Structures are given as C-alpha cells and as structure tokens.
Amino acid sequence: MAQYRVLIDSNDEKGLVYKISTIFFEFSLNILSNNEFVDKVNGKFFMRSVVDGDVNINDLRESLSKTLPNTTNIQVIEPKKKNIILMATKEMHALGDILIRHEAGELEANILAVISNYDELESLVRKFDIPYVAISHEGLERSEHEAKIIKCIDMYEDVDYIVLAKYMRILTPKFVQTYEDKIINIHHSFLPAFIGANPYKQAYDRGVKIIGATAHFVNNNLDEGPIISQEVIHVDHAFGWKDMQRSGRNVEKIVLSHALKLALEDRIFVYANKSVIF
C-alpha cells in the first residue's frame, strides 16, 4: 500500500472533517494521522491528512473537489524526496548545517546544486559530493546576474525549493517571481525587528534582552513574506554585537533546517502572508 499526503484548504463551513472522512472510507483509506486548524476570524478550515491505501490519486482529488466547496484548494502528494537548490554567499553555517544533515538522512531531499556568488565555499560543498557553482557578481547588473543564475537553476530539472542559506544579495522582483513561493530565506532577526543589513548591530545599540533568527518564504517585500519558524535565545549587557552575532549563528542554523523540514514533509499553508504550520 501506497502513502499520501493529504492537504485541503477552504472557506470553513460546517461538516467538512465528516465530509473528507468519509470520501476516505469509501476509498479504503487508512487515516495514519490528521491535523486540522480553523481560523475563525478569516473563515478559513485547513486539514492535513496521512492516509494510506490503493488509490488513484486523480479519482481521489475529483471526488473531493465534487463533495467540497467551490473554493477548496485540494492537494494530493505522494511522499517523496523533493529537489532542492542552496544559494550562499560566504557565511558556512548554515549551509553546512543542511548539508550535514543531508548527508545524515534527516531530509527528504536531494541537494542538486550549490550556486554562490563566491567560491569561497566549494571545499566545503565537494566534500559533499554536491556540485558548487561560482557565478560572479562582479561588474554586472543584478538583473544580468540574475539572468545567470536563472540559466543556472534552469538546467536542473523539477526545482521544489531554493533555499537562501545566508546569501546575502536582496533578490529583484522578477527573481522571485520566476520562483514565486519556492524560496526560503534565513533572516538573522526576530523579524519584524531589525530589518536589513546587521541586525545584531542594531539589536546591539537597542540593548535588547534577546536576539533570534526567522525563517521565512521571500516575497517582493523586504524580510517581509511569511514566516515559517522562528527561535530566540537571551543574551545579556555583556555582549557586544559580536558575541549576538556568533550566537545567532546558531539559531540561524537551527530554524532554516527546521524550516527546510516542514517545507519538505507538506506541512505549511500559506496565506494573507501568514502560514499555519502542521
């Protein structure tokens, strides 16, 4: 028997967890697990299920979408490992996070290229057996850098996600919006303080009480698309905005992989530049 996962999203109305439950049992479904969330302000319902059995994935989506209401977004996902890319620029931290714990078996994800605008890290990613692509910004335009990266990610077939594991470039809207919900960012900030360039620095001459980093998806909005995880961690008057930096670093590390996970197992819904997390 077969594995799915199950996500359904729509204006909430009575009866709709009866409804799906029963369409799965007249599919001889088994329900593995099942997570449900109604947001009563929005009128908006989010169920997802783990089911598994022998099923036609495109018979199982139609008699969903028959029985449910018009404006149900409906998605039926067979588990697999996704495709993902990582762009970093010289920070290793993060990047060597995720790729030890690719390495480990942790996600369900094959890493198909590295592309940095330095070459600082290819030692780190070949001792991965992952291929490093260098592609320069020096002397060119974001937009014909982009253009290169573009052609870059273009030769990989089936890209799930970009992953921005500290590349520090701010992306341009038609960037994001070739990969419109397919990258996260890692944001050294509890967002929505300290926004942009040396956020420990400004926490630092706040004098704030605790710092931390936030995942996010990117938007055309700067550190401003909707978030996935976050994490904070004390920190005290005897820090500078150094000794927050080399923290941080840890949490940073931390939620992006965290992030990565959920994106990979189906667990977020986006919406109102909001997610709910299952």
Contents of the next structure:
Protein chains: 4
Amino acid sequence: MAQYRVLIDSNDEKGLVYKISTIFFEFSLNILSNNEFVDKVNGKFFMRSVVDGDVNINDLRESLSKTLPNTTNIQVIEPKKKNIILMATKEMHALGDILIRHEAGELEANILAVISNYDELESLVRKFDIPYVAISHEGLERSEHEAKIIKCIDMYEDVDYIVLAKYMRILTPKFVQTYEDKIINIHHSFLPAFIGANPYKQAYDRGVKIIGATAHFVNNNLDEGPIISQEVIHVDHAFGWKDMQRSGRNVEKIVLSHALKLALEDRIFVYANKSVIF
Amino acid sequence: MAQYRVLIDSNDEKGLVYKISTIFFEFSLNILSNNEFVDKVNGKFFMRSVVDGDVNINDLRESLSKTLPNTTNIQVIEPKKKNIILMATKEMHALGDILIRHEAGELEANILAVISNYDELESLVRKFDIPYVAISHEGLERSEHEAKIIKCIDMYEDVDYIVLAKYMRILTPKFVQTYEDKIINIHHSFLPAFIGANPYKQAYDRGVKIIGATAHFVNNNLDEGPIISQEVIHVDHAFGWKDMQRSGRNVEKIVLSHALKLALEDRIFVYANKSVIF
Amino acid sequence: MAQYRVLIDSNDEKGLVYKISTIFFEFSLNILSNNEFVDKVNGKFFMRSVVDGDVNINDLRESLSKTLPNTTNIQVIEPKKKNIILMATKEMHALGDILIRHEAGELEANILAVISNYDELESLVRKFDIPYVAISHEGLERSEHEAKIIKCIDMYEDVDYIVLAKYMRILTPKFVQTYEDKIINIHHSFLPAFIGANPYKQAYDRGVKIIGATAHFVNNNLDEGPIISQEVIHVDHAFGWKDMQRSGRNVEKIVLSHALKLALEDRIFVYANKSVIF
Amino acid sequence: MAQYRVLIDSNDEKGLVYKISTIFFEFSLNILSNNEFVDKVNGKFFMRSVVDGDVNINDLRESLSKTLPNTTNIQVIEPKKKNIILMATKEMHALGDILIRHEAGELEANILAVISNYDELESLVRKFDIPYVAISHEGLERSEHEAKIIKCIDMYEDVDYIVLAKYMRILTPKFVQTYEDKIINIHHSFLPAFIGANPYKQAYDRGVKIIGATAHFVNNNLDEGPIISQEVIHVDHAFGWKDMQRSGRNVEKIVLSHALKLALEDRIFVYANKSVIF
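Which structure goes with the form predicted in complex with another copy of the chain, now that we have seen the form predicted alone?
Complete assembly follows, chain above in first position.
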C-alpha cells in the first residue's frame, strides 16, 4: 500500500471535515496522521492528512475536487525526493549542515547544484560530488548577475526549492517572482528585529540579551516574507558582535535545516504572509 | 449557541474520523478546533473537538456512543469552572501564582480551600478570602494525618482536582487511590532525574548545567505518574543549591500553573502512564 | 563582619585589578565573589565585588578614589532594602508577581506604594497592606497627569526605583528625566521588534514563531532604553494575538521580576545604552 | 605581543587575587579577560585570565608558583591547535558537525584520525582527507578490542582529547584510566536521566515532554563523569522514540561541538566531579 499526503487549503465552511473524511472512508484510506487548523479570523481551513491505501491518485484528487468545489487548493502528493538548489556565499556552516544531512540520508531531497558568487566553498561541495557553480557578481549589474544565475537554475528541471544557505546578496523582485514561493532563506536575526545588513552588529549595538535566526520564504520585500521557523540563544555583555555571529551560526544552521525539512515533507501552508506548520 | 468539548479516547480503527464527523454534521455542529492523535504503536485514537451548536447534550452523547460501540471513553463537556483544592506546605511561590491567576480571572476554577500542614501560608491565603485549613502532621502517623486531610476534602462536593502546590509530604497509596487521576503535583526537578527528596541538592551535587520542574499526575509510585508539562532553565557552576532552588521556583510555578490550566480546559488524556496534550 | 558591594565603572587601563585588589588586601577584605568585564572596543572596565570585612566604609571609598583618580564611578554599598514604587494600569500578572515575591521575602525592597491610572488593581494591592494611589488620566493633559504622579512619588523619600509593572501610558521626557536611570519597564515584546502599541497584535500580524518580553531602563526614546533582561517562548499558527498575550504574560512577569532583582542586588551597570549584568 | 591563558586552580585563601594581579602587574601584562570563581562550600578558587604581553613564559610560571606555594595547579598556556582523535560508530551527525567546523577553521584543533568500530563513516571522513581507522569489535573480547584502539591512538603523539562523537560502545575502566581527563563524550539524554542504553526509548516510555543531550568527561562510572554542557528541546505525545532520536541529533551535535570548543579554549576546570566553565 502506498502512502499519500493530502493537503487542503480552503475557505472554512461547515461540514468540511465530514466531507473529506467521507471520501477517505469511501476510498478505504487509513489515516496515519491528521492535522487541521481553522483560522476563525480569516475564515480559512487547512488540513494535512497522511493516509495509506490502494487508490488511483487521480480518482482521489478528482473526488476531493468535486466534493469541495469552493476549495482553492487540493493536493494529493506521493512522497518522493524533491529537487533543490542551494545558494551560498562564503560561510560554510549552513551549507555544510545541509550537505551532511543529505549525506546521512536525512533529507527527502536531491541537491542538484550549489551556486555561489565566490569560489571559497567549492572545495567543500566537490567533496560531496555535487556540482558547484561559481557565478561572480564582480563587474556585473545586479540584473546581469541574476540573469546568469537564472540561466544556471533553469538548466535543471523540476526545481522544487531554492535554499539560500547564507547567500549574502539581495535578490531583485524579478528573481523572486521567477521562483515565487520556492525560495527559502535564513536571516541571521530574530525577525522582524534587525532587518537588513549585519544584524549581529545591529544586535550588539542595541545591547540585546537574546539573538536569533529566522527561516522564511522570500518575497519582494527584503526579510519580510512568511516566517517558517525561528530560534534564539542567550547572549550577554561579554559578547562582541563577532561572538554573536559565531554563536548565532549554530542557530542559523539548525533553523534553516529544520525549515527545509518542513518544506520537503509538505508541512507548510502559506497565506496572509504567514505560515501554518503541521 | 453553546460551546462543547468532545473528548474521545478509543482503540484505533478505520473510519473513526468519518463516523465522528458524520455525527457532528448531523447535529449541525460547527467545529471550532479539532485535535487528533493516533498512537500507531499502541493502536490508540484520541480526539478533542471544540464545537458549537444548538444540541441536546445527552442526545449527542448517545449518538456518539451508538456509533462508536468499541470506544472506551466519550465525553461531551460544557465548559464551566472546575472545583479545586490546593495543598501546600510553607513555600509561597507556586501557591501565590495560582492565587493571583485566580484573582485575575485567568483560571476556569473555584478554589474551594487551601490545606497545609503548617500555618505559614495562612496570612497569604486569607487575603484572598479562601478557606485555609492547617492540618499539622506533628505527632501523627502518616495514615492518621491523611485521614484528617481526606475528611477535610470530603466536606467539599465535586472536587475535580487536588493541586499539590509544593506540598512537601509523601502521599500514601491509599490517599492517591482515593483521588485517582485527580492529583496534580509539581516536582522540582526534570523528571525522571532526581526523584525524591531535595532534588536541587541532588542536581547541585551532580553538577548539572540545566535544572527543571515537572508537573505530573500522582500515582502510587512517587514521582512516577504521567508527566503533563516540563520546563528547564540553565544554571552554571556559580549556582549553589539554594541558588538553584531560588531560580527553580520561577520554573515550578509556571509549569504547575500551566498544567493546571491544561487540566481545567480538558486538554489532557492519560494512558500508558503518559499524557496526550491538545 | 559586614558585607559590602564594591562597584567600579572606569575607563580601562593597565593595572586596575592590581590596584583594586591591593586595596582590598590592605583593608583585609575577603572577596566573596568577583566579576569583571573589560569592553575592549570602548575601553571600559567594570567590576563588582562582594567582600566582607571589618572596615570603615568611608575610608574604603576614599582609598579607592585616591588610587583610581581617573575612575568615573566608585560605589561601596552596604546591602539593604531599596525603596521602590510600582506603577501599573489594569493587568494583574506582573504586579501580582512582585507582590507575592515581596510577601515571600524574596525581594530586597520596600514597596512604598502602587500608583495606577485606574481603580482595578486596588483590591489586590490593599490585600497586601500597601498604599494604592489611583491617579486617573481622564480629562487631563499628559503633563498634568504626570505632574500629579510626580507629586505623589515625591511624597516618598529615597525612592530607588520606579517599576512599571505594565503601566500602559507613554511617559514624557520630563517624567523620564525626573527619575533618570531609576525607571524599569517591562515591554511585552522581544525588543527591538514591535516597538510601540500592542506588540502581540503586531507579532500576530507578522506571523512570528517566537514572542518575548524585555525589561529595560526607560530613557527618552520609547522602548529604546538599555535592555536588562529578555526571554521568549515559542508560539505557532494556532495562537491568535490574545493567546499570545495570555502566554506572553508568563514571560513578562518573570522577566520583570528578574530585572528588578538584578537592580536591587546592584548587579547592573549601564553605559552606551547597554547593560553589563553581573 | 603574545597572548597567554593563565589557569589557576587553588585552595581559596585571602589575598589570592591580590597576589596574582601583582605578578601580572610586575610582568606588565595586559588583562584581556578575567574570570574567577570561589566555591565557598569546598574552599576552592578558580581563575582563568587571558593576558597579553612580552614575557618569558617560564619566568611567569615560576613567579606564580613561588607566590602561590599552596596552589595545586598553575598553567600558563600559549594558545595553539590541540590534537584530537575522534571516535564514532555509524551515526554521521555529531562527527559531521565537527568535520565541517574543522573545515571551516572554527576549531583550534588538528584532527589526527577518526576511529570507528564500523566502516560506514569511512566515505565521509575520507572526503576531508582525515585518516579513518576501522577497528571492528566483532569476535573480540572488549579488552582485545580496546587494546587495538589504544595501539592506534598511541601511534599519535600529544593527543590532547579523545572525542566520542556517538561512539556506541562502553569503555572499560582500563581505557578510561589510560586517557584520564581526556575523553569527552556526548550522551543522548539529559543526564542523570536515562543513563545507559537507548535513552530515547527510555524517554519515550517515560512520557517526558523534554529531551536533551549531555557532553561530559568520561570517568569510570558510565555516564557519570563531570558534565560540561547540556541542552534540551521540547517534544510532545506525537513523538515516537525515533522522532525523538531524529530531533535529538540536533541537540547532540551542538552540545558536543560546544563542549569541544570549551575544552580547546582551555575554559574548563574539573573538580569534585563537576566542571567550572569560564
């Protein structure tokens, strides 16, 4: 028997669970896990069910669609490895963490390539037999540089996610729109605190006692996309901003890898610039 | 329209969600929130739904019972204040936290009385116009002392929970059985570490870097009942055991009050000496 | 033998520890605990020593002053209860936490009075035999209202700290300057995120996964004074902003009480809009 | 000017700081950071100073020794890379984390070799051009197996630390004594909870709400050596023990790498089966 993830994102209305569970029952599906959330404020309903059974996936999809005519988004997904492209600059920790997890078989993902605007990480990436594409931004307009990156990405088919593992260049709206809802970034602060450049320096200057990191989808407004995951650590007066940076790396890599895992397992719904995580 | 909490605790079988949601649909109930958990290892199904609608509560109960003949436990609860008795010894923090929350209207509870084996807390409790019953254990066998406490408790009707807010005497199996599944305790360690007396001293002697507190239901084995909630804080070498105790109080009171809140809102299922928390 | 806290806040220069410890040695002082911090970036030196011995406190002060002629700030403090005034509005949790700690003898403080712009908390405060002064802001200019508060505060002598235990009115620069370095506030967000009104609503709208609270000294810029202490808790998509508010209260009260304790124990140095905490 | 770490571990007596700072002053040393701790209960004094200056290191050592004749342990250390040997079994996360940090230049360490009782990790380790020595335990008495490992370790000179990065075999007292105070282990629970085999299974069975990891020095009693660092994460009823294991890995690797960093930077004092961490 195969396992499926059923994701439903709908306007809320009475009887939704009844209708959906009726179909599961008719298809003789066994519910392995089930998560629902109703946002009463915005009248939205979200459900993620993991089911197993012996079904024709298209029939199931069609049946759900017919029964839920007003529902924006019904997905029936067979779990399989997703295709991801990593982007990085010079720092090794976030990229390295994903590479090790990939090597350990922890991620439901194929890493198609690592793209960087520098050469520094090539030696690391090559160790893992993953293509490394250095695309320098030097002497290029931002749009020219991104055009090269887009060209590179588009050589690969079916890219599910682009993961910015400390890629330190700001992306243009054009780039973001090209890969809408597909770009996951790690920002090295507890957003919305310290948007923009060098958040550790900002945190140090402000004298905070906690620093953090935020994984989020990227949209047009810098550091303002839907938040997926956040984590913090305590610091004190003895931390210079470089100490904060060093300690913060532990948080950054764990948060980014966690957010990636959630995405790969189809656990994230996005709406109203927020995420629902099951 | 009234609001109800529907709690179902059942052996797992195919179609449960379908059957339950069918009944909710037939009764025209609106699902405000819904949590399910299937323990595949033990073949157990748990559900807590908050619904609103205009129903006869007995009809709903009966209908659920008929449809789910194999289900051990079906509850349909109208939210109302539960009756609790607090027990304490000399320390003020956990008791005080509950008293303030009660005063602030945060707790769905009537505090019927505070029972202590000392006088120290009387002045505090009286401020809040709550009966304070000092039942000294001095010169008494444990069973005699508890008999007096039981006599006191049994003067009150419909006691839903007995909350041990740092009651520092060990309870006999007889006492525990008398109020089975009703006694909530705060243990001042991260269980199962440091069972028994003076856990902070034990933690200090062991040189741990984190201390904690555990709220749990009390069963016959000391400190071994189902855990409801746990929290920790970091300590370092500069903490003597009294410093740990002082800092630990912050955790103890928050954890106990949190566990009490979960109980009052009917969010806890207990099975296999564990808790499912919705 | 008496115990003293020696606080030294100085420009950094070679030999400071040598000079200070020489004096301690000459005065036959026993060092119970000693904390130092050198901020190399700003060339600042901070030290807090707890010593005991049999000394003339003025002699010790003078000796330190002579030996450290370039030092801005030398304090030799005999530990004793500090005088504090609490200000609140309607919420009970932060105020209640301080009242219970005070009642339990946990705070090195005399609570001189509670001032509020409403009546709601009077009943609680009266229970503890503490003066409650309601000074309504209704119909008054901000400056008129504050003038009344200042008049009330100034009836008390030797006020060491004014603790804003969820006092929900913005203070004018005049008020802040009147009690410079003496006002401790709890802001119900993880500063600098969500400055200003209703931070929980802001946090909800932004879709954060962590909320927090910040205790800080108040200076002229709203929510921008030196941070003393911060703590956070995790939230998820199921938290409406009122749920965040409810959960956040646990953090607020613990953080504020912690910051107050640090202040009462003379553990805080402030410089460059930051705090050094020993 | 060179930088030195001065570590002093002594019985407490009056005037220690005075005596030490006098010597620093005489040697014209600049104090970059200074940490002291006095354990009043056990009458112990610990100090770690980072100083810079232009000194003969032997003169400084001798001068300190003469001035502090009763002091057990005086170290003056020139910071340099320490030599470490890693031991692992099959799991990749803790080992991988150290390898990536080493590659990133984050660790003050030379990794001399990785020793494992299996082949599984060879491919990973070889990528980093680090010797991998598989020493199978199959068919061998424990003492025979360890004799082979000891022979391998002893081929390397000046081994400062042996890091057990999820090495899943119990070590004999003989092995432990051979490398006394040099073996750092990561135990996958919040010690002293869940000593011994499969702590995640134990934690699952107990129904805890928090799991953790503990880095500690290894002594003769399994999992009872001095704790260096601990961290925890929250879990809930939906976590099977394999889920706990998966999530726990994030904590294990961060805690072990952190403890290793502390050791490499000479920040740990051990006494009374505890650690003082500066």
